[in-house]
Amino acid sequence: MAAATTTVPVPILEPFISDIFTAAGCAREEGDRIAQFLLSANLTGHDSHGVIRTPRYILWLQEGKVRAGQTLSVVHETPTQAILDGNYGFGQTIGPLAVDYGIAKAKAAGMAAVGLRNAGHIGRIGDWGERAAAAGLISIHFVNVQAGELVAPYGGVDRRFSTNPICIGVPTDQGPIILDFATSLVAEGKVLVASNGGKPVPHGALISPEGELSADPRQLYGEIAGTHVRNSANGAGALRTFGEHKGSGLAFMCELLAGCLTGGGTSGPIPGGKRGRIANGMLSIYLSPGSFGTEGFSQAALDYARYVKASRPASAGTEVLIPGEPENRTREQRRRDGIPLQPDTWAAICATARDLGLTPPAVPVPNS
């Protein structure tokens, strides 16, 4: 039997999330922007980076770990490069500012590399690949989390990496092709969803301190009964990388590029062994296809995508998908039908709203 869900229509959920952030101290414009990007993750099926993050974001804001109303500071700059500091602002504010900075440079010079440090959680990185693609640019993004150890390296059990996503966005005349994945077997947010009664993570996505493979969210969060806001510092286990040594190697390189090169710092070691404020680092490379002198790039990309999709399916009734297709289909369906949330997720969001003096909207009872 499928797990029960509470389905909330987008026109109800998005303004409600904006109201929560506005009540917590954000300007209305920022509240709207945070809600927009959180909903964007849910709409594409990446619930791990969606509104489930709301209680955690509000807690970080109240604890001073993330700041409302921030903008970028330019640390270093050349015509084709920049290091930007996010001043611990919300990633949904700092992220688009940093991407737009890179877009402007690449438009002027044909290519650009922009390092971002000290940004709040910047959410679904596919949003930034889509933003660059909408401007006609190819983009490549490497991300890490300063002081955000969650993932064990291949062959180890102790946390050393964060989930360290990589994203590549390619524009075409028929919409962007977006590859976006965490280098951990599953994103931390998927464990968060599972801990709230959602889709379980695969066995082996987590590992215990004794080296036993697991799917139990308590490896990451400790005891979760009776709690709404999860804290990964309470767990003794770790996430695992995908693809054994290959994913581990990519995660390692994300730390070097998004942590060391940007100057924001790596996932560890964490001073004192206790997690405090975390911050995202991101190295982004922007390329203008026209600056390479190659004619017909979009058509060549689309022709190749069609060729790949024409591969005979391994199983009857299935099809070969290219990067971004599942997200596009889910976006269309959820705009129409609403956002499915686990009851515990919806309860946690509503509890946060009530703590801020808001009355949650009425929604249908959970359905199985």
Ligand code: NAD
Second form
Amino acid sequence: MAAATTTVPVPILEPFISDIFTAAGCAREEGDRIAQFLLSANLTGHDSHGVIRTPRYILWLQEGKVRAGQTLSVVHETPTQAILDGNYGFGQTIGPLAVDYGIAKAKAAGMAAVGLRNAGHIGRIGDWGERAAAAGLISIHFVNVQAGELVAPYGGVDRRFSTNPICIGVPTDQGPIILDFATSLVAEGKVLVASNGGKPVPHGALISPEGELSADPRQLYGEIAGTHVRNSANGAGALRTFGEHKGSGLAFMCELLAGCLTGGGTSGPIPGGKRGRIANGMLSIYLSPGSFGTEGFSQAALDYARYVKASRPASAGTEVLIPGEPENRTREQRRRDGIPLQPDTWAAICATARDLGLTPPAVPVPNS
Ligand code: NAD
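Let's compare: the form predicted on its own is above, so bring in the form predicted together with the ligand.
Expanding to the full complex; the earlier chain stays at the top.
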């Protein structure tokens, strides 16, 4: 059974997370930005990519695996293409810069393809689809994690892919429609949440080295004790892809597009056998709907979404949702009620804050 949660109001949690990053050496503006995007993941229900990441990000900062205060370098450029290097800056700083680069090109030319490499963890990819949609653009994002292999290919047990998310964002007159998911059966962060006493992952989300299906976070992290920062190098098993050969095929293509085409490299081992620092690669394609000459795209998309939602529910008392609807609903509810965190997650964030000389804010006692 999942442990009781500590619910932290957004106006308390967001400045606290910013304070932690600022105390660790980020400029206040960057601390605010990291906090804002981590909170965005929690607000949309993706706790796997929210403030739970704070201890790990701080550790990476201290180890020099991610750098404060970085900007993009342009490696290659044409009017409709670019390869950008994130210089291992925080993904919450590099991500918006890279997306804005693509938006500017697509606004000028009608479409653009931008490869990003060597970015620190860019978190919830839906944030980037939403950012492009807010500028009136459709966007498609293929992502990998350089040297971050966690996922076994279909039919295998050895790790070969990272969790390789794909996001498609479509702007409409009534807000964006955002599809955003990992190609692993669950995102790694969901195993992290489960390892902290949160919602368990489904059986078969993981596989043992002997090929047995599992739901045990130890397959990824090895022995788990208290609030120490989880290290996926300690587990002998792997995550599995969703949708059998289909998800495995999409994960493979993410490696080719986000890893090989951007030049950032695949999730596989760094030549020479050493695991490098973990960094995201992303190939993003931006399309301006207006430049296709099609009339009424937004209305047609909204009409179709309504038609899909009108499909009779398979079980009584449920409803058919379109991509992005669960996130929109959770965002509304959590803005109002606060962010529920597992006690171990909150304790780990507070321990990180104390190590940096900060006093954590008082929060309500856990709900049972
Ligand atoms: P998920 O399995 O929760 O799937 C989310 C997607 O499915 C969303 O588009 C959502 O709107 C849609 N959805 C959910 N329930 C639905 C329903 N009942 N009906 C219709 N649509 C529904 O997501 P995930 O695979 O666990 O990924 C979580 C997050 O992790 C994502 O934001 C992803 O970008 C992020 N991620 C990031 C990285 C990285 O390296 N930066 C790696 C992996 C995952």
